[in-house]
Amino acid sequence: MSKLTFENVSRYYGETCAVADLNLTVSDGEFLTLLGPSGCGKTTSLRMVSGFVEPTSGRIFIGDADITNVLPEKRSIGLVFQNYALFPHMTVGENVTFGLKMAKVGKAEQETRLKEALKLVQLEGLVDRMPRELSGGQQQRVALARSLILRPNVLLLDEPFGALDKQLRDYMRAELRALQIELGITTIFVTHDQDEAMSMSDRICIMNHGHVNQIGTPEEVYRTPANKFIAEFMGQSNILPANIVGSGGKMVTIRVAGATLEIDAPSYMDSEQPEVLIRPERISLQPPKGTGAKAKVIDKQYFGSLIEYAVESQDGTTLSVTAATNNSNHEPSEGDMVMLDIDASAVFVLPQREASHRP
């Protein structure tokens, strides 16, 4: 297995920039996700690695080998598409071994590798089935086995769960992640689904308009987003105006949503009215007693394990609040008055200058 490196890689279509000056290293055995909205450049980046799209400038390496101008079939890369691209007239076994046949691998070696690949994806008994006789999850495993049988140095996954229903998608992403860890294969995963990225990745590379905005662990990009776009894109968020009402040392006192909180003062804060991020799960709703910030519940939605509230504070600020149904001491109803219990450590001051990359 090998690390994968993008070195100053850009891709233009005429005057339109799809990917701009991408510098990124995916470590040996790492599971890295390219995440972002449609048109952000993530699939173009993946296809430049596969060789199906040629960079306008820059170089791509696997290990120390420059593969920028190497033919796709010579790159030792496995690629799994969203639609699986199985041959409908071929059996499972024939689909999985197709690449080996094109590479003129001997029959005995094909059979040995086929057994290994089908065992990895738990499809040993389905070697003679046709694709139409398989479930969506089984077809996804066939596509994965077809890539793994080539023993690639790098595995590329282009939204492979897009055609599955939610329950099967959740199951398959856990299965795939476990298999990737077992094999230790360097993997790039493309998705626009934040939950997939958060649950599967070692690191997430968030892209927007062809630029990398932030690279970090799931916890880093969720808790300390590099800019407002990431704060809004990664899950639910309350992005609120705050006022600094006091300061001392490395701490500042802010007023936000009617609450007064003492928080750490980041070095980049240079405004008396910063925007702050507070995740909905870091606010709790308590009975309206004492002198804390009061609010009114204006909406309540039940989602089984979670309850999502919309509340309006006395200063007119609307906030989202999420509570676990089995972990709530106070479960107000729509129209009730509540007190906002905001954890000061949950308040993150957003950087005011847009960052193009945070390593």
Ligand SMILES: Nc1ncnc2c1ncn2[C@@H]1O[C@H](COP(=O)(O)OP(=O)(O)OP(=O)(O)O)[C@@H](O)[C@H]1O
Contents of the next structure:
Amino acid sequence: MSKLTFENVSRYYGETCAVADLNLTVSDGEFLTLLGPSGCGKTTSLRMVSGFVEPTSGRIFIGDADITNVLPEKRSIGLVFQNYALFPHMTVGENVTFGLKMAKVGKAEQETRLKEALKLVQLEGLVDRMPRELSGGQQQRVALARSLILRPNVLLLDEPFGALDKQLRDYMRAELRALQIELGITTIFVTHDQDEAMSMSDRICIMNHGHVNQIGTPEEVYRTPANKFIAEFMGQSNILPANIVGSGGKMVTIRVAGATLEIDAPSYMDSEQPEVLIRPERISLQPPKGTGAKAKVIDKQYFGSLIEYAVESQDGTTLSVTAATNNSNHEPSEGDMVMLDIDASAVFVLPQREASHRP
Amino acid sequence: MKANKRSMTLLLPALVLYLITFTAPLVVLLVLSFGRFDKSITTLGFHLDGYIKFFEPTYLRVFFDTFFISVYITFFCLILSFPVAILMRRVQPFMKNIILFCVISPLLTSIIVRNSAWMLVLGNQGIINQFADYIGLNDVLRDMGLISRFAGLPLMNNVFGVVLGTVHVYLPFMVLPIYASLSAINPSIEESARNLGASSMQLFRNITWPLSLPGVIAGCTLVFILSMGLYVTPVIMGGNKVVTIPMIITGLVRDRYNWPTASAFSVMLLITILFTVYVSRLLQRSVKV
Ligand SMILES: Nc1ncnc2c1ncn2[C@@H]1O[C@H](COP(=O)(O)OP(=O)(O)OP(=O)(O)O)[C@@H](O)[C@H]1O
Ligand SMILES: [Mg+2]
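Any chance you could show the form predicted together with the named molecule after that form predicted alone?
So here's everything in the complex, that chain up top.
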């Protein structure tokens, strides 16, 4: 019923293209994150759904209804701003029931729904406070309750946790996600924080320069990024030049960072010198013995639960490697020679397409 | 503390100036207001003659006339200014500056020039009446006995003329505080109200208007206080039909050298203004912004 569809949606500001030909379907009850660097068109996309920005071309649907030309106040879409945008002259209760009052819902029903909504976001007891008397997290929850009380078809959140400190942010993430699952509400969440996107989303839509680069589950975009931009954007990465040294059937043999590996040949590979992605946590450092690829530890940083190494292989490439700090791991020191242990399944050949098609 | 003392020294010239130009006349005014005026002789003392005179029906009426004219002026300034302030907030910066200039321009010319200009527009031989004569409107009205045989539309030499002339001059004092208040409203607050289903009217009633109240109160206070001191415009555009307290005070001093009564009236005017400021502060505190 309340799936959301973008159909060839574009938005230009003069010559600047904020969103280019966006095609996206958010299915009913899905939590989709728009992720991308600053200025890639995330906010513009949300504002087109909420009706405050008109698409230059294309159409937007909720369910089967075309809402492209519907007034913002008639769209039944919940919107939570980064700065919360609470009404400063109204109490928490008045803020939350504002939408009901506008819709001329009866007083008795307003009361019951207010109680429900405040319970949902755990704000009972703060009904009579003014927004300025609330903490950031509490204000955030008032904003959420204010939207949810109207039972919108779709919930839009634009960097809702941007103004919170890290601990509260982590807490609110978990809480929001639990709430979203409980209510089963179709949600678009905007962030430029990849951790946030990974931990909350059903699917992530990665944008760059107004273009969608990839849509997929957190695991898909992390493991099999569509291009180098995504590989670099989603967490730490080693993107290394590789040479194909042999092929047989469905397998190819490549040399990368001094190591020779036999990997599955991807269907799209057309270059003799592809770039490959190896995540730092998929490489392990072993004591230097046998014939494996050798490297030298040039930097070591300790982060409590894990250690980050920078190593230089014999062919001069620098790689970063992360290892969990547990007793069973070999923990070399700076200057030590090590052997690189790379699992063949950890090597992902990047598609050769250019990172982002700039307009 | 040391730095504080030094900055206090810097305040000294201003303080002296303030004492000479503001406090001293005020003291003189207070002392004079309790004096007695008898057979053209002023004697100081503690007499309430001036104050008692203020409450005579003739003068009390003038006071209330002044008061209500000020209320009209404030009211019309407010309803004319609000749309202007809203427009200024919506348009591009360049357009905004043009509007701002138009709003402030009355302050750039002398009040006498401005009011005289209105005479050319509103007078019996003014543009509007010439036009009304030309299209025959005035003849129709004369036949119906609505306006006198020799006059045109009564656009000045009455309260209407005075209010119009004054609103024109005081508009900036209303527009600017309201604009300041409006531009302090975060646009996302209005957007979220619309997102929650508020129509344009509901948005104005529930969000824009209450959030602009500090500016509205400030503007109304300013314009009201200024209007209570109205002198030039009623003289030029009131045509002896509109009398205000400042005109009475001037008359007392200029024609009769009656300083004590004039001072007592001034003190009463001052009290009215102080009371207005007090009410305005109460109102400011009661709006929850
Ligand atoms: N009102 C506007 N006028 C002109 N250009 C605009 C306007 N709003 C956005 N843009 C441009 O459109 C592009 C996308 O902006 P948008 O706000 O959607 O980015 P974003 O992904 O939300 O970035 P951020 O993470 O910084 O919030 C930017 O290049 C921006 O400069
Ligand atoms: Mg944004």
